[in-house]
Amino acid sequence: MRVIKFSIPEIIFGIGSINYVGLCAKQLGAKKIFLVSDPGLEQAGWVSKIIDLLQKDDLQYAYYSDITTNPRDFQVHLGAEKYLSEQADVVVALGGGSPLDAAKGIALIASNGGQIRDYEGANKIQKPLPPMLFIPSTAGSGSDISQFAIITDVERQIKMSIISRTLVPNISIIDPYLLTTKDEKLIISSAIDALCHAIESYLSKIASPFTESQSLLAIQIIFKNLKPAIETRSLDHLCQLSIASTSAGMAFSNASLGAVHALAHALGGMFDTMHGLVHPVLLPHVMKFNLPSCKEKMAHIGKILTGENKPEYNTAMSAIEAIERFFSTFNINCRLSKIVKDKSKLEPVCKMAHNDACLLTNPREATWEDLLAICEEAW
């Protein structure tokens, strides 16, 4: 059996777990916190909640929120400058994937120097990062668990994948109560992002028994709980979505992803699309492309989702059909033409996606022409 590495942060999970932020920061040696979040969480009251908790534990802080959806390289560099000028010693990040990924980039540049694009790809970080404590406000990105940071290179119009064990936060505090202030669109897009993480990591070339179990758990939980979570906003269902996001994060952090995310990064870099809303457009079509290389695994997903035990190919196809039906129950776009208005842009998107690190672990090798055919099918 091959040697397997499995990396995750210390996880503190549950309703009210956010109240431990000060204690956990002190355990990391904090004297002055560098708090990273965004204006949306300010308006929802969560930033002031964190600040109150830090002050209650006599912790100083500096706050940085100049972050947009799909965080930009220049935002990371400005944040690193502020981190250093404030002489902070621990990074605390609150938010969805954008603030969390930006916080990773800030910690990286503050400790290693240079430009964020210098670290694109895998295992290019040489020096340790400052301690990081993350609090996810959505159930989807997995950035609070993972070895990934996704940052937009504005000049090249590309979302860079930066992958390193050093990007795994020291502590992740996962409080599902934060989901109660999220709107329907964000809950759905986040959960679909987690679902795609789970499916792509399960089918990944480097999946292991440790990641596969987490992938399958996440798939089952999301299918069972997303619809009732939207309809009832029950804390029980929201907790389940947080568990699914965490499980999917454990899986993809260690098994990586595939063609859906490679294309999503390229689309996000060029068109600034909301990441989670690209997946219902692309996932079924990528699964159809990948089917010849992972028929047995895809059939296993089909058995779980439908209970069917037909011939392997038919059961594998039933997985794709079940996912398409699942997406159709939500008010979301499933056509690429609504994201990319000019079809001539698909070729440069696919050429860009072909260089994405996530494509390396896709179960079936894909040329940029293959990616273009997938996009045309999704059009």
The other form holds:
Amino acid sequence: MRVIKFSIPEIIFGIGSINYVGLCAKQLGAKKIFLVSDPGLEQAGWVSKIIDLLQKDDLQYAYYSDITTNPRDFQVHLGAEKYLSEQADVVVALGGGSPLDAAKGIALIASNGGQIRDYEGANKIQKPLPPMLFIPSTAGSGSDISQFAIITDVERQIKMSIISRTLVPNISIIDPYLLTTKDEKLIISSAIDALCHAIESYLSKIASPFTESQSLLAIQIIFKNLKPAIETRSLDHLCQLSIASTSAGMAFSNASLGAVHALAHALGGMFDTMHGLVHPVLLPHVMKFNLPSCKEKMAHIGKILTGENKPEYNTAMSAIEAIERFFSTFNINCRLSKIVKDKSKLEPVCKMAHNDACLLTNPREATWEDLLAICEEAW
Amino acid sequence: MSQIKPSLQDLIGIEYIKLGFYRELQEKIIELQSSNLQLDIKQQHLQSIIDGITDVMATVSLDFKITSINRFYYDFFEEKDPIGKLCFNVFRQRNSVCPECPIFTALQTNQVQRQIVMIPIRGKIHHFEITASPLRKSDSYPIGVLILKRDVTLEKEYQAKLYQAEKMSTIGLLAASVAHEMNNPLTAISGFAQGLRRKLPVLKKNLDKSVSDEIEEYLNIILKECKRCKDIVQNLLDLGRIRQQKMTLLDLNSIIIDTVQLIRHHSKKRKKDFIKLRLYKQLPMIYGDISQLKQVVLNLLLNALDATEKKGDIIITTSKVGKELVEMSIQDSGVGIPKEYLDRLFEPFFTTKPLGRGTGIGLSTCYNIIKNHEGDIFVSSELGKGTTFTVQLPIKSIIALSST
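Now that the form predicted alone has been shown, please provide the structure of the form predicted in complex with its partner chain.
Time for the whole complex; same chain goes first.
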């Protein structure tokens, strides 16, 4: 067995865990917090809740929220400037994937300098980052757990993957209560993002027993709880979705992902497509493409999802079918043509995706033409 | 942009950990240690410069509190722990700011101030030259004053001595010219008096014996007093312009012995051994004028005799001081000399003796003779206990002499 690695931040999980934000920040040495979030969370009242908690602990703060979905390089640079001019110390980020990834970029540029694109790729970071304390507001991105930050390079119109253990936050405070203010659409797309994390990391070339167990746990929980969570909005089900998202995060942070995310990053970079919308469109088709390389593992998923025990190929196919059925129970788009109107744009998307770091761990080698074939099937 | 595509191993990243600040901290510590060391060296350098300043040095804050001192402070001042105490308290034992305080003026004018003040320290008056310069921060706002106190007592003493010597030589010259002028009328008086005396036999024939006897007596008195005047005049002339010296190699001890015998002859009433001699046997020969040095010994001995008229002894000691000096001291256990007179003792015409007994020339003559011998004479005395005159004369090698 080869040498493997598994690393995650300290995780504080549970209803009300958000109340520990001040204490944790202080333990990280905070005097003046750099708080990163976005306007949506301001409106939901969570930003002022965090500020109250910080002030209760006599912590000063500087607030930064000029962040869109698919955070841009310049937003990161402005944030880093503000971090430095405010002489802040600990970075606290509240939000979905965008504010969290932006916060990682800000911490990186504030401490290491330069441009965010200087760090594109794996293990380019040379100096330590300010302590990071992340509070995910969605059950999906996994950015609060992972060693990835995805930032859009506006000039090149691509989403850059920055990969480094140094990007793993120090502490992740996961309070499922934050999910209560999310609308149905966001809960679904986050959960499907998490499901996609779980499946891709499970099938990854560098999956390990530590990540596989987390992946399978996440798949099972999401299948079982997403529907009732939407219908009942009960805290119990929302809790389960948070657990699944965190597990999937632990898995993909260590096992990485595959072709779905490679393509999703390319689409996000070129069309600013919301990340969560891409997965239901591409996941079944990518799985079909990958099937020959990971029949056994996919069959294992099929067995778990359907309880059937047919020949391996059939069981593997049943997994894909189960996932398609699962998607169809929610009112979500499953055609790529709804995202990319112009079919001729698919070629540059696939060429770009072919260079994405996520493709490295895809179970089956894929050329850009392979990717194009997948996209055309999904169109 | 040439991005190296990450590999699977990069994603696993076994050799990459979440970076912490420990290494950075270590580097910082090493950096700080080395800059600390440099500061230490700089500090020591500055300290050695400060220690090299031989004046008393102190810094005083704007509210007159001493903030630092150097080690010479302790040579002069009593207060063991002056830091934080008030400067006028520590330096001058005052309870309020000194009048004409140089610190105050320095602060007010923002300029260096100099002053000479007298400060009594352990019973002795010290003269200090005080320099007060404002200490400024980089923005030139004064934050205190640097005080330097230089002990100029010795310089002051030398200055006084120089002044004394100048005065004496002036007076000496004046006295010599006056004496010279006096010589002519004196010669006339004594000449005519002698002429009169020669006429005495003729007068005796024509006059009553009692009258001529009286005239003779008067003439003798006139001539005797003239002689006395001439002696005084001659002494005065000596004072201003020493006669041609006859320098020879001589033994100071034998000069002393000769002179003492002369004195003993004149003072038979007193105990036999009231003059004690403690002469150093291997006393080196010195080069000098025998008669002048005899005069010095005689003058000093006569003074000692006067001082011990009622009681006391005289001890004459000779010794060798170092390799270059012989020393003679004449110590009496007589009445002593009041402190206020000591400074003026060698001035011409200064005398404490009753009118007619002393001319005030003896000691100043001694002073001139010894100075002409490139020697030194000084006195110490305590009232009721006695006086010691000390004469130091240089031993000159024959070789050195031949070149003089």
